[in-house]
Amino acid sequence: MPNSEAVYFNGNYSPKNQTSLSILDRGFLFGDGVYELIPVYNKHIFYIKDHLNRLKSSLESINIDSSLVDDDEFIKIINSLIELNDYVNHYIYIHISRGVDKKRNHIYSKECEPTILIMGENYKPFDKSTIEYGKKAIIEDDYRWLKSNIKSTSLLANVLIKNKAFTDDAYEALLLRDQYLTEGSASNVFIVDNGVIKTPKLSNKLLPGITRKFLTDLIIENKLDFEECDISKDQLLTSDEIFCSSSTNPVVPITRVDNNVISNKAGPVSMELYNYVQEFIRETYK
């Protein structure tokens, strides 16, 4: 489509800059919806089944029938967008809200038809030279709601925290609830402690990241020592290495947290995992 990328919106393909949303959509009014962000490598969709399974789990958690997500149909739509827009290395954003209601009301109508938007987003991942000396992070209290395992579009707390990090010239904010690490404002967090890779165990307090799962798969496959466990603030700040993981950047070493220097450059385990990630992508998505 000339002059604009194509998006999929409620059954039709249309130019992104001409696609509009009703002001009575509950996603717009209440953040009443869920989403996924899925990498595309060399025109191949990354861990698509896992992403769609999490999407369906999020829908069920907010009382939207997950049967509206047909795996084969969604994969077909995504591949159509890849071809229409000539995406090679890109990201696919899926957004499903409860839909358009008759009026603004906290109590939603059971007659709402979910709004489905699927479109491309272009993020530039860090290259190796950008991460080899690591990034700065800050520590913030985790004041988000207690269902952070749902990939909800209600992201105001995350937005405020992420912008606080940006203002402090930091890549990420590491979140603590009751003095224990949960995750980052837009990432999962790992540490390395005496050669053991550790990450907070899954719960309602953090998102079950697909890239987190991908990294744990690589860690196990390569027989690295690994543990899912509680991580205190003291353990975080005295660890040998810290790194964050997200769909846009699978491994980002953190070498400074507030005024605490973790290391002078990215640690060997972080960079080993970064190399494993790049090798997997290169060999799997030829």
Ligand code: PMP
Second form
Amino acid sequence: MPNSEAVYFNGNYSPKNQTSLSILDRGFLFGDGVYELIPVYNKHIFYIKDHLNRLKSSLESINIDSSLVDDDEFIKIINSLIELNDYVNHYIYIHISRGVDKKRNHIYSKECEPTILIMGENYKPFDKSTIEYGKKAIIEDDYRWLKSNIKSTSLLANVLIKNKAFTDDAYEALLLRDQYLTEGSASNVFIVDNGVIKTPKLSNKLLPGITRKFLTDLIIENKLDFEECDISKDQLLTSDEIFCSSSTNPVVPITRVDNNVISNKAGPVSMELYNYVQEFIRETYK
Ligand code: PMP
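What about the form predicted together with the named molecule, after the form predicted alone?
Every component of the complex follows; first up is the chain already shown.
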């Protein structure tokens, strides 16, 4: 396709720069939709079943029938995009909105046909020296809604918070609700405390990250000490290590939080996990 990658949009493949949407799409008007972001490693789709299951659960949570996601069909579409665009290490973005409505109205009409967009995006994960150096984070109040377990496209609060972090030269904002850690603005958060890896337990206050699950699998497989528990601001700031996890960068050590130094470089447990991740990707997606 000339000058543009192919995207999948409502049953057809079209060039990314020529695919457009109705102004009455509820995703555009209300952020009324959900999404997924799935890494592709060496042309292979990462943890696809988990991503599709989370997508279906997000759809059900906003009253959209999840049977529109047929696993085999979606995998076929993603593989077609990988082939058509020659993706090697990209990520795939799936966006499903409630669809185009008759008029702008908070109350949605039952006849809305969901809009489905699937496209790839180029990205470059941090290199190992950046990981070893570690990143800065800031602490912010978690003022998002109480359904943060839904991977909703309504991301205004996350966008504002992440931009605040960016303005402060930080990679991420670590969010506190009632003085307890929930997650980052676009990542889950882990700490290491006396050799024990800890992360907040799943609830309506945080996204069930697929990388969080992947890391948990690696932690259990490698018999590291692990606990899902409440983490106070004080525990966060006095921990031995902190790292963030997300699909684009599975382990990002945080060495500075606001004006506090956590460690002068990435800690040993964070680096051990980072290396397990790299090894898993190398060995699984040859
Ligand atoms: N929490 C939030 C708020 C996110 O936006 C993300 C994804 N960027 C994550 C956690 C991590 O989720 P995943 O590991 O599935 O990418």
